[in-house]
Amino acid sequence: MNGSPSGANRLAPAIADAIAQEMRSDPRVLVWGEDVTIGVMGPTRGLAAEFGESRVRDCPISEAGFVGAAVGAAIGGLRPVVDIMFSSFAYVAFDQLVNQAGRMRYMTGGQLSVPLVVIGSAGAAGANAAQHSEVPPALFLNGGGLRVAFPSTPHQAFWLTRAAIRSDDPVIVLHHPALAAARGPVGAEPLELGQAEVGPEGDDVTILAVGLMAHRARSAAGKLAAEGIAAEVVDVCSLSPMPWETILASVRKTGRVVVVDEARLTCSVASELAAGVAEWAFGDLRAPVRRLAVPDVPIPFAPGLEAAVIPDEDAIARVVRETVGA
């Protein structure tokens, strides 16, 4: 992928530039949704004042009538950017997701596509309650028909929002409220929906994590290296397709795996990940799969019950220890 490098050293205004460099040189990029004039969330922050109300534009409430209307002008050839603020609002416009803009470039073999980009935070960031800290990619993956990219870092927010916006297919981005102001450099080398990042690395134990779990891996794994656990961090920023390369190589050299995510355990990324790692590579695990994830309960929205639901860095490290010394 071709393009400079974004200017910017935090995860949201990494998004906010990776659009506006692709609106540069695309008039067919649009952006709309809610509040994105003013950029409440960050990733849409300053583009309204460059490009004006015909190529960015403020919605009414009503996520299923701008999806949907995002989802003609894919079709009609244009790249709409839509951001829904909080990705649990995905929910009212799931049919147009998941049965339009998932389903047509297969309904109409490869006659129509949906280059479609639909943005909104992932996860919780303090007390904004069950309706807005969600963490819903499962659903998009089981979908069927959409890309998924959960960046955790600048450099992961910058390339895969620039890919996304290329892709013939439609993606979901999302990114989590509580790194906006994460910071980090913005690299020269692209980063592709299908790759992974890794880092840092060890020989003792996988550490598979999604988000902010992989911001908090990294954390773990740099306590866990001053007792002398090598534990290698695979940042699994794509979620569809999903890195599946990386990630067995990483777990034939450790031969120990456990796996992060701040969605509930049920049916999670997470589950998804385990069983891929005990059907490819089951003969090369030392120790039974870890998975450490949210309880099957809403989020709360008193501070304490929540940090007490998502898992943090003691947590992390804690099952790494349990994992090694099985």
Contents of the next structure:
Amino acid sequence: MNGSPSGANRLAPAIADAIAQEMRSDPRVLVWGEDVTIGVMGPTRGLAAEFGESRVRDCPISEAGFVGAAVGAAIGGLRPVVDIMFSSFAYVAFDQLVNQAGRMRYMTGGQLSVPLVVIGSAGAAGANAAQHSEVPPALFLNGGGLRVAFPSTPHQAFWLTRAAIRSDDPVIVLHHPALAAARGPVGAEPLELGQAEVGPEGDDVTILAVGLMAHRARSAAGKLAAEGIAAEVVDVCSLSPMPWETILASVRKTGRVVVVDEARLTCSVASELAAGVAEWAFGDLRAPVRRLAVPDVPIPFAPGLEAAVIPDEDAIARVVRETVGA
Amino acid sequence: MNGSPSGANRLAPAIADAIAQEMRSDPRVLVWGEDVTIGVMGPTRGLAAEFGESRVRDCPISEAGFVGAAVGAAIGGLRPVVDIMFSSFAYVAFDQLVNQAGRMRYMTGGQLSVPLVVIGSAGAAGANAAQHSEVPPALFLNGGGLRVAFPSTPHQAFWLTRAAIRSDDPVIVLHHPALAAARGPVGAEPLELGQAEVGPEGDDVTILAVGLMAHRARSAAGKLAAEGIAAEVVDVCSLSPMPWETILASVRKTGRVVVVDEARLTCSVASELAAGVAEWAFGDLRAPVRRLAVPDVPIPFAPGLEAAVIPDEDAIARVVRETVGA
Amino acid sequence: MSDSVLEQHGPEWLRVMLRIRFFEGSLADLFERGQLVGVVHLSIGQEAVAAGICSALEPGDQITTTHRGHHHMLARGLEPEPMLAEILGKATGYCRGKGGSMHVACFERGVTGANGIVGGGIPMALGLALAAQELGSGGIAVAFFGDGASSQGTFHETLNLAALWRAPAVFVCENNRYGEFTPTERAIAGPGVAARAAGYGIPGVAVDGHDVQAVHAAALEAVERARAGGGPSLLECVTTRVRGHHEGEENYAGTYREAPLGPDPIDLLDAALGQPGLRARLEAEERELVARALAAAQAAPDPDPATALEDVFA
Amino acid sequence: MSDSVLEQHGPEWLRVMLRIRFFEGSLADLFERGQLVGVVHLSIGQEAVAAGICSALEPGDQITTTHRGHHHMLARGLEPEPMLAEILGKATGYCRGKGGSMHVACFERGVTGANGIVGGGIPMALGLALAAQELGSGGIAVAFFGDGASSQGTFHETLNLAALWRAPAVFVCENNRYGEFTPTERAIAGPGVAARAAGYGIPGVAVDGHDVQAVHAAALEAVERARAGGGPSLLECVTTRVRGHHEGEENYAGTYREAPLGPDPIDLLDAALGQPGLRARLEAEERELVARALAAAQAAPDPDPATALEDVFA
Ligand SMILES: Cc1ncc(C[n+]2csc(CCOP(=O)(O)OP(=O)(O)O)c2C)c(N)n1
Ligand SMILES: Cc1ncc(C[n+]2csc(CCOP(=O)(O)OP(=O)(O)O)c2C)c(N)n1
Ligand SMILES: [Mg+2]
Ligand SMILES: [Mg+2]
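Condition change, the form predicted alone to the form predicted in complex with another copy of the chain:
Following is the full complex, with the preceding chain placed first.
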């Protein structure tokens, strides 16, 4: 390992730096979105100053239109990076993402590539209420044809954004608003789409988690270590391709699994992970795979209500203890 | 059990008859959609002749607009039934379904009801290709706030459509195009949202399936019976509420489970069912829960390709045999 | 506008516009002091649109509004206390603390809902109008939305549907010349929002949204047309967003080009009324009313966490 | 239109329009005989739109089209054999049998894609135009879509974006006076599709889509404007859908009100050309060409089932 490839040491700036570096080296990379010149959400902040307001282009509020245009532009030889702000705004462009971007290569028998990146925040960050707190990766995964990454550290954010821009496939990059200012170095070792990060390591139980839940899982693991429970956290920062080998290797070692998700439980990534583990590592399981996720409710506004539905460190630790005791 | 409440003996007409009966008894029920007066997809055929072209209203091609209007109309005191044709057309109205219809009661603290029904076909029926063969229930379930039903027989179709129209919640009713002409009586015993149908019964293994897959599971069970394997099929025709009690009761009896789904595997209903079973009936499982679903590809056009990705009777029987042998 | 209209409505307009001003001002204060959760988008400067339109409505009518909708709700007659309680996430809020600033609603009083999705509430208003039409209630529906929202597909789809079906609806574009930080002319091609009505064969009128009299006159015409079965209209009210897009934006937005301020709608109305002393009296009353509502809302209990699981389904 | 344009393009127009007619006719026959899988939407009667527009394009340009797009593809120069192979689900189809009738594409030859989602391809064409603009290729993009599609939100959003950004794009609405079984006047409020262009400040022209000369003249103007940096245009070509919405519709659609037939575009052109013998010669050639292509496509192998798992990701 040599020096860091990025001076960014917080998550949203690490995304911005990855975009900037790709823009410098590849003139086909450009940025579209609402107020991306100002960079409301963070990941595009500062880019307009360097690359100008044509290459970093503010769009009218018409997500289906400009996401669809980005699909066409990607097919036509550009590599658009669209900041859709809150990932739930993708719902108004859902057909363009799932049924167009996600199908074009296949429907044309491999003729077309759609090297499109869509960046959006995912998760609750304190009183944003139901329409601005969504964690929608399961929708993109079941929708199909899309790559999905959800980094939880600046290191992951930098490398996965870079990999997303270099990918010839459409990639959704999610980032958690509560982690925008999360600090950490960008390491020299690249991370590719399809890789997970493991840490801390442990033999007693595996915690599978993403985004803010990965952060909380690491905190819970620290707490549990003090109690003598060695929890291993697999941060599934890439969801498509899903890093099954890393996940199953950890499960085979520990025989116990807790999955934590900030999405609603039903048909979630948590359920996918639990189902895969229970199908492919059944013989290694010493306890049921427990899922800890948001109950099937929209995210409420009041901070106390919001906190009541989203798994926290204590809830994670409790379920891990139950699983280890099982 | 008395006589049948419906003269319909095929699936799509059973939906139409349920709508007609509700329209007769409740003037607030009306039907919107593209060419519903002609009834392209079946579920609205014949209604315009009885109820007129204002109450059965053809809409311009603007799904977000008229689904959104139906949300407003439902809030305002009507009970709109929207035929969206192919359920994948819901992707252009996804925000209105998930983020509006599915959130309004919650966001308003229970002030508003959205008694809306959206009917759409789901599944491949021979060479409709990627954009017209979707099976999207997982998207609605993870999206949240929506009830979902997917009947596989005229009986289920009649009763679940009736329950959907009478429900004060937004309900998505899916129907499989390959089953539109499926024959069968409408029984006198009502079926409610949240109920599953079990049959054939069996002690060796449980097959969980929906829609066309439930049909194929029943055929496979017949074949397996001849081999001495007693498979029990749970037709999960209601997906929200999910009939967990019925499902888990069957699993506790058999200890072996195969889940069959016509959606892409990742984050599918199959994964949800498998995860739930593996979490809540772990101690009863004598073999891993196997999932049989569409691999993570769009549905291809050519019939031979389409058949290659969708589980059929033989594949179901094979996986059941493996599970029973495990 | 005849003087009698001004006489009839002027004092109430002034009262409600002051109420909005103080209400929103109190939120700005709370934000400043770090006592607000979530994001708030204030409507200071846009009071005349709310007052002018809502005073043309009847109790049975419904409105849908946006992330920036407190003024519409107050002008529609919602109570400051449960509104503030909602915005503070209290159990006594209109939505039991589940909605917050972007989702305040009171159906009973004709506010079906605000919306966090730009353009999301436009079709809903059409549906409310169609329900009124179908049920013969005599009611109409008004969709409030921003200039930015007029670029959304739902705007186009809804106007086409509403025009085809002669829905008793009024579509009010509150053009404050910005969508977030993007000036309208960089977001809307062509001659402007009102001009798009012609494409649907419905009336499209632009008025000075600082001038409550002008807004009201245009609203009356559109509302009467809708109620009489004459179909929908598009009304563009050009106004000024005084406080930027949302409180706290200076943390990242820097100094973007703000559009020139228009006249203060309250000053304008006050001058037109020419009743010395009225403003001062109403100011005192409304300042007091908002202060009392705020104190009560602040003293209200937080929601019981168990209620987070309620209200998803019937 | 000057006679020299007719002289220059007339015979090729006639040839391609006949090719389309025979191509589509052969599909109708196949359907009739139960030899077609899936659904086909035929373009018989609409040949002049395809011929008139595509003859105004250059090789580097791109088009997006719809569920009803065979005519555009043939006019753009795609080969009948791999098109038919695709429609028959064969391994030798342009899309290896994965796309079928609604998704034929050949990017190399300037057909980015058809679309099964009404309105879905309109923004894609904008993106292709912006890519050409950005990469300085000199190319333009054309979005073909139906009258029905003009009610979709993507139409509005795309026109606004294209106008704002002066995209080198031409938006061609092929108004065959029906969306499925709904006549246009029951789906489009106001004065019509072309009139909506004014709302975006771009040219909007309606032409007789049966008349290839009229279509071509309007196309040339729009294409030249786009290529010269003058921004997008909206072109409405009023035409006739001769065979209904899709083959086999009589199984359920009954006799709905069909719009009166317009003139046959091939007859019209033939008469304008006034070259006795030309049509008969081209008919013989094109009938033969399509027959040979069909025979070859039918003889082609089915795709290997294993290929179903390919082409999802790079
Ligand atoms: C679909 C969607 N896209 C983007 C946003 C983010 N957003 C919130 S307010 C806003 C600007 C809206 O502008 P306008 O409609 O003019 O309303 P104003 O804020 O000026 O009142 C944007 C882009 C959103 N909430 N929803
Ligand atoms: C989003 C969506 N809604 C509905 C349909 C079903 N559908 C297929 S073609 C069609 C009519 C399209 O009409 P128009 O745009 O005029 O094209 P035409 O068929 O006349 O060529 C409809 C409604 C669809 N494919 N996609
Ligand atoms: Mg604005
Ligand atoms: Mg048409």
